[in-house]
Every structure is written in structure tokens, then in C-alpha cells.
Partner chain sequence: MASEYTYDDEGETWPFFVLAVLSFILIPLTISWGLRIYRQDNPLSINKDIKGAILENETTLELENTIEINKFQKKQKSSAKYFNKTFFAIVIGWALCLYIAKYQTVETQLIGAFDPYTILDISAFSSEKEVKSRYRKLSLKFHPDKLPKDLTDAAKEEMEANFIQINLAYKALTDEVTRNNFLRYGHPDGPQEIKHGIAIPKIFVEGKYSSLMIVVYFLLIGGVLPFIVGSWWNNVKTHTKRGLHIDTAALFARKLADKSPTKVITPYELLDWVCQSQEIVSMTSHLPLNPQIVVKHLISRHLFRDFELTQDETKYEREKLAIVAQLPKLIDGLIEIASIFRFTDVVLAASDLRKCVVQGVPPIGKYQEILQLPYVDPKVVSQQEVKKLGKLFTLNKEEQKKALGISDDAKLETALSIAKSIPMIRVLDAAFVVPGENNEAEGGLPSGSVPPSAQAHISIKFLIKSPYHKSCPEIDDEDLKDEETIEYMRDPVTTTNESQPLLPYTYAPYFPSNFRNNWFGYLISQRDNKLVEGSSVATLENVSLANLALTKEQFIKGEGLTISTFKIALTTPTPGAEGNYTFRLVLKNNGYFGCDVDIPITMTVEQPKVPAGKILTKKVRKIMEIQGDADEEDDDTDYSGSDISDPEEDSLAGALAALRGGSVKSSAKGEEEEEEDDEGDNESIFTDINTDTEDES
Amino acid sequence: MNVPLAYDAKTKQLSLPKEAERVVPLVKLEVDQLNTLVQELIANGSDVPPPPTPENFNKDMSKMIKKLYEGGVQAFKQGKYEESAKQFNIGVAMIARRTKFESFQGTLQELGLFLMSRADAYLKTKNYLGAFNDADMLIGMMMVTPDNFLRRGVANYLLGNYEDARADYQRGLSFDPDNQRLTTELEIVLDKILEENGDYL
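Structure of this chain only, please, in the form predicted on its own.
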């Protein structure tokens, strides 16, 4: 299928006709992503962006992100879980606004911290689906971290997905067999599965 693209020389952006956007939404997504990269390349001020290194990581933005993280952690410690989740949400949004040519390694570390903390805040505010989504993304980013399987397992348990919770706890224990919290949660979910099956003693 041929999709007509239009180019605006003033804004240096591609666009699709409205009817094409509805028919091929994936092409619309790719055009939007391409426009974002072009805008960031133009804003960079050089034909080729510098190689991403820790030295050219935006340190001002890093300071703001760090303050948001510290504020979220402080609110969590004070039991202000809604405020904590809000701080982590803002931080994740700021991380997403980093230029696409910055060091991905630094961005990934920041994002991991925020997602772990936001998942914990979501569990406290009973936003179990949000906690599940954050923990699921964390597992994709850091596969061998047992605590991320614990987070997703707890979210699955609270969502009523007991078999999925059991699988998460067992996978977490495969990375850390001595993890007491994972062992305790696994025992709880196994009891719940027996109860659900009518086999509870």
C-alpha cells in the first residue's frame, strides 16, 4: 500500500493525510518518531550529534530528576503514597523528555530507579495494574533482579492472578534461593491456589 507523505520545509516535518493516519496507525507512529529525531537533531546544532557519553549527559536535567526522586522517596517514607507516586510520575515523564541522542545507559539507570519506586508506591495506593506494568517493564530491563519478580508477583496476587504470581515468585527464587520475602509470598500464594481449587486443608 502506498502512503502519501507531505513535507513542510519550514517546520522540517513529515505528515500524513488524516485518512491515512486512521488506516495505517503504525506509519503515523513511525512518522512521529522520525519527526522527533529530526527536531532533536536540528536543536543539537551540528550535522552529527556527538557520541553519547556520561560527560555530555544533561547534568541540569539530572539534578532535577534526582530532586524529584528524593522528594518521592521522602514522601513514601512519610506515608504520603499518592504524593510519592505523583513525584515518580513526573520524574518518569522528565526522563522520557531527555534528548534521544543522550547516553541510553544513564537514562536506563534513572528509569530503573523511578520504576522500582513507583511500583512500590502504586502497590501502597492500590493501583495494582500500574504496579504490574512498572514491574513488568523492570523485568524486561533487569531480568536477573529478584525484587522485580517480587513486585510483579505481589501485583499479580492482588489482581487475583495467583498462578502468575506463583510463577513470578518461583522465577525470583531461581535468582536468589535464600530470599525470605519471596519464599513467604510463595507460601501464601500456594495456600491461596489450594483454597481456590477447593483443596485447602
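Under this definition, the rigid core comprises the largest set of C-alpha atoms superposing within 1.5 Å between the forms. Bear in mind the structure is a predicted one, so any value in this text is a computation, not a measurement. Numbering follows the first chain given and starts at 1. First, how it differs from the form predicted in complex with its partner chain.
- Put the two forms on the same core and the Cα of Ala20 is off by 2 Å or more between the two forms.
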Given for the second form:
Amino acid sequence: MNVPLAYDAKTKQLSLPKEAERVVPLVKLEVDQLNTLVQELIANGSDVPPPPTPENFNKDMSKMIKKLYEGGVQAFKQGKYEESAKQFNIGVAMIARRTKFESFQGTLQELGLFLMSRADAYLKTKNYLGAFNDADMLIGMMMVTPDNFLRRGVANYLLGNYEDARADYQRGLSFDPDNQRLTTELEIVLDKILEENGDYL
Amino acid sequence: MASEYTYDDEGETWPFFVLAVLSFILIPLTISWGLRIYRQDNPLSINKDIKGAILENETTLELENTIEINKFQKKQKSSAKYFNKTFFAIVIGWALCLYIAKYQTVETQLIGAFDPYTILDISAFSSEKEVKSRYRKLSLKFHPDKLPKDLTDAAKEEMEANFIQINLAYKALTDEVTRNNFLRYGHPDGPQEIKHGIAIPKIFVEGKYSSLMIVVYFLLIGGVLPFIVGSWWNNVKTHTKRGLHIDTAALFARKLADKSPTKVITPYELLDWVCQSQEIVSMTSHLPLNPQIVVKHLISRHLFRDFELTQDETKYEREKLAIVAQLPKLIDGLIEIASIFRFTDVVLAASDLRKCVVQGVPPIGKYQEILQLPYVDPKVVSQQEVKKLGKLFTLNKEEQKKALGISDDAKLETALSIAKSIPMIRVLDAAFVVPGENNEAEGGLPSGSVPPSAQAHISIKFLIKSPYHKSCPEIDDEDLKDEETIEYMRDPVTTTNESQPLLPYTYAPYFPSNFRNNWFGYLISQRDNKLVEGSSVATLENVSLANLALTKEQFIKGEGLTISTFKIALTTPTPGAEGNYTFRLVLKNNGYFGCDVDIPITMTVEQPKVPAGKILTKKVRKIMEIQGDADEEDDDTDYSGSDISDPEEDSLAGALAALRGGSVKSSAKGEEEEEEDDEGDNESIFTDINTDTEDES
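Please supply the corresponding structure for the form predicted in complex with its partner chain (the preceding block corresponds to the form predicted on its own).
Full complex below, order starting with the chain above.
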């Protein structure tokens, strides 16, 4: 299939026809990514962006993000889970707005923190799919802590995917065999699987 | 023109030449034809001989699709099975062979073949004395002077010839010169004249037909030969070893290489990939409009068992079956490529998709186990609670009817009997084993432990059970041990796996072709959730299904119970360093839902307590120390670099405190692992050292 791409010399942006965006979402994504990179490259001012180091990491942004994070935790503590999830959401969006040439190490750390907290908030607000996505993202980013498996496992359990939940708990336990929380959750889900099978031991 | 060659004008040799060439072609052709008939034999009749097999198919169940499937299979079979081109070629070829052998061959005298022992009719090991006495006896019988007078001339001549032969043979065995001649040239008279001949009559070479012969040769060498070699090579070039089109393999490889690690792979996405394959595209290029959309529509009709046809769709019913029949092969190809990439998620999703295609069940929702049964009403099933076959058997008849949406008693009976015969696995024990090492009484390792750098395999002990069976019988530990015979010690994996009967053909009435049931075993490393190299080859094909016939009570009591064993060979040796290595073992059935196995399995590497291993232990310890130090350093530096303060909160803190330390740690780990990925993660300690030293510098 051929799709005409338009280039605007003034803004230096590529664009897709409206109807094509719907048919080929992957191309749309790639065009958007390209546009973002070009935009940030221009905004950067110099020919080549500076090498990403912890020193030139945008500290102002870090402060704002930290504030959002603390706000989210505060709301969570007070039991305002909806509010807390919203705060974390804004934080994630803000992290996404960091320039792409910055040290990704730092961005990843911040993002990990937010995703973990947001997954917890989602679990509390019964947005299990959102919690699953966040936990899955964390594990996909190789943040393989027992807690992340607990998050994805609980999300899976609440979504009714008992077999997946069991696999998650078991993988979590392989990193920390003595984790009490995982062990109890695993037992719960194993019982649930037996019950669903109409079986008993 | 005087010829140096003798031609075969009498037809002495050319028939033999033709016979040789013909048999060269005919014998392999006949064998392959025979094998095809043998293999395509009716699966139901084969299943009848296998205990616990399901003896139903679309015809016996009288399903909606019976006519179309039978038509499809008939087309595949009868035309392609017995009376195809190969068949006619074989018949004509053998007829030609018979004709030539019977009428065209002239019996030639094998003058050259001279064997004194045969002529004298004695054993090759006879002593000289025996030779002499035998010769004397024969010469008395054949001597021209001693012949009876009333013989005809012809008979006389024959007798005389015999006498000469006997004389020669005798000489060959006794006289020095003749004996030497016999030994060196194979004939007592010395070297025989060597003739060069051409195995065709003269007219073809020097007569008026010589031009014809040239044309034949030209066609053969210039036309037929290049064509055969060319088409063979073309096939080699366009298809992989497993019969996957090269473009399809490239497409799958590209899709997998481009796969985003943050995206969840769904069966539908994989189906999309498969539909873009060269096989499907070339099969469906004649379809109107957008073939891709038509193909997806047809497949979806198959997956949802939709047989309410519009006029247009009837036309494509055969195409649907042809496409569906192709899918498992393509999915298997995808699984194979994905297992080279070691993508667990793709392999598992593809296995599920394969089952969906085979059973005609949608890949979404949680009701596949129930939906794979015949006669069920999908609308009713998805509205109720029962999702598993096991649960179904805890209900009474009325509830079962309600759950399945079946109102007819006989139909319910059939559906339940099929459900009962779906073989489930209950794992009793699964461990890494090195034969001969786990004898604790004699100073060996405790069971479940393996020595470092050894050739281990996974041994799974399990019961085949029906969903109808509940709980698990008491099994004596002794029953779970393998008898360590000599054959077992030599090759534990094949010896054990092949000691059981082959699994029957899969019950799959909605799927147009037949295949045997089996389980594929995958070993996944828990550390990075990737397939361990070389584990995808494990196939469980031989299992006794005798347990399915047991009643509930017999099963719980363990009466007449068969314990099965499956062994998976590991291609890489166990890690060199002591410690625990965690894996996840998944067995995926290729046809039925609900009989997969997914268990964690730990490999404990331990040094056996024998003096010979001591030196190695030290070395390993030292390596482990270096490794440990490096890890700690890594953590420290990263920790101080993070500038986010500790949260004070309690409920969240439980998670957050851990995640802070954890996230820092794991991001460092993540990097390490990415670097190691290429080298395979079977925990080679040496790769660990390399990465660590790099970090330190």
C-alpha cells in the first residue's frame, strides 16, 4: 500500500493524510517519533546534541517530577487513590516530555518509580488493566524485582488470568525464594486454580 | 569406416542397461508412493489400536462441516493418494521392466566367470586330497571314452565341454602355472581378451539414425538435466529445511527482530504475521478485492465455527479449508524462528494460536477448554461460569447441559466422553538429573542436585489423567526412581522416551488434515524470561494413555496406575559455579486446551563430595568471589548516584522502599543482562567475569 507523506519545509515536519493515520497506525507512530526527534534537534540549538551525562540531566525538571511524585504518594497515603493515580499520570507525561537526548539512565529510573507507584494506585482504583500494563512495562524494562512480579501477578489475578498470575508469582519467587507476600499470594492463586478446575488435593 | 568398438546388435547388453536405469528411477518412486499410502491411512483406524484414544471425527459426530471436509480430504487423498501421475508412471515403468526382462534379454554365457570350486562342486576349503578324489570321480563320469554309446551328438559335445572344464578346474587347483593364472587373471588360461562395447545397436551410432541419437543426447543433457537440477535447486533456494518459504522465514525473522519488548504479543497479531506469509499470499492471490481481508474473514469464520453461509461464502468454503490446513505448518515455522530469538511470549502465544486453529476455537476469552468440545453453543458457554473441563465433571447432568448449551442427551454424552478422553498431565516430580550422581547412600548428591559442568537432563514423572479424575493418588517415592540399567546410563533420554507407546492422532473434527498429538517442551530461564537454548526440540510423543480408562475410585487408590516419564536433554552442560538456577518448564499440547503444564524447576548445582572434585571447587570459589565483589561495587556507585529521597509512607513504602533499592539494582542488572544476551544465558561464569571487569575499568 502506498501512502503519500507530506513535508512542511517551514516547520520541518512530516505528516500523513488523516485517513491513512487510521489505517496504518505503525507508520503514524514512526512519523511522530521522527518529528519529535527533529523538533528537539532544532530546539537544541547546536549541530550535535551534547553527549548524555548525569551532569547535563535536566535538574529543574527532576525537581518538578519529584514534587509530583511526592504529591502522588501523599494522596495515596491519605487514601485518595484516584487523585494519586492522576498525579502519577501527570508525572509520567512529564517524564515523556524530557528531551530525547538526555541521559536515558536517569529517565528510566524516574519512569520506573512512577510506574510502580501508578500500578499500585491503579490496583487500588480497580483499574486492573492499567496496573497490568504498568507492571508489564516495568518487567519489560528488566526491572525484575519480586515486587513488580507481585504487582503484575495481582493484576493478572484480579483480571481472572490465574495461570498467568501463578507464573508471575513463581518467577518473582525465583528472585527471592523467601518472599512472604509472594508465597501467600501464590497459595491463594493455586487454590483458585484448583477450585476453577473443580479439583482438590 | 572401420569401427574399434563392438555394437550391441544382438541386444545382449542394452536391455540390462535400460533395466538398471529404470530400476534406479522406479524403486525410490514406488517406495515413496507406498509410504504415502501407508502414512495417510485413516487415523481413526490407527487410533482404535491405541488405548485411551478418542474415536470420533467430523463424520461420526455429524458436524456441519463434514461434507466440505470430506470433499477436501478426498481431493487430497483419492486423487493424490492412489491414482495420481506417480501411480501411472510406476505401472508403466514396471510393465516396461517386465517386458524387457522377459523378451528382450538374451541369455549371455558368462565365460569370463570361472570358479573351479563350483565346477568340481566342492567346498572352497577342501584339501588337495579331496580335490584329487573328486576330480577322479568326475573325470570317470565325463571322460569321452567312458560315455555311453547311445548319446546324441549334442549331448556328447556338452559332456566333452564339461570334461574340459573339469580338467581346467582341476589344474587350476593343483598345477602351479595354471593356479597362478587363475589367481592373477581369474582364469586358468591367463589374461582374457578385453572387449569395449557400446550398449546400443550399430544403426543408432553409425547408421541413418545417428542424427536421432544426437538429438536425444542433446535433449537429455541440454534440456532435461538442467531442468531437473534447476527445479531442485530452485526448491532448495526458495524453501527452508522445514519447508517454509524463504520469504516467509525472512518475514517472521524481521517481525521478531522489530518486536517491541514493551508490547504484549497477542495470538491475533501472530495470525496477522502468518497471513502475510508467502504461502498464504500465493494461495489467495486470485481472491477478489483485498485478499488479506478475505483471508482473515475466512480464518475468523473457522475460528468461530461459523457455518451460516451467504451465497458468496459458499464459494470460498474450500479455500477456507485449504488456508486453515496450511496454518499449523506456518505457525510451527514461526515458533521455530521465535525459539531461535528465544522469545518466550511469542512461542507461547503461537502455541495457543495453533491450538485455536486446530480446534476451531477463538483465541480470545477464557472458555477455550469448553469450546473445543463438539455441539457446544458458544453464546451459552461464554455467559456462564464454568471454564474448565475439570469443573464440568463436578456438575450434575442438568447443569452440564446448561453450561454447554446442549439439549440433546446423546449429544451431551458424546461431548462428555470426548472431554473425558482429553489427556491431562499431573506432574509428580520434575528435576534435573545426571545419571549415576544421585545416590546419596553411596556419597553422591541428594536428589535434585547436579554436579557442575555435567551433562544433565530434565526428568519429569507424571500421571496422565482425565479431567474426570480428581485429586491425586499416593505415589511411593520408590516408584519415581529410574532403574539405572546399562542402556539407561548410556542414553537416558531416548531410552526412556521411546519405551512408551506412540500418542494417537489428535481429535480435531474442524481441522481438515490429520496429525499426531504431542507435547512440546520449552525450558525458560526465570532470570530473563527467555528460552534456554536448545530446549525447543523436546517433543513428548510417546505416552501411554491407559490411565484415562480408570474410574474415579481406581485413580485415587492408584489401582493399575501408569506413571509416565518424559526426559528432556539439555544441549549445554550444567553451570560451572555452585548455586541455584531457576527455570520454568512449559509443556504445550499441540491439539487440546487444558493439558498444558507450566511449572517452576530449580537446578541446584553442587560439588559432589569426592576428592577428585576438590581442585575445581577452589577455582570455582575464587571465581565466585571476584564476581561477588564486583556486584557489590556496582550497586554502591549506582545507589549514591540516585537523587530521589526515601519515602516515609508505610503502606506504599513496603513496596517503594524495596523498589527504590530494587530499581537501582535491577537497572544495573538489566544492562549486564543485555550485554550477555548474545552469549546465551546458560550461566557461563566466564562471561560474567568479562562483563564485570569491564564495569570496573
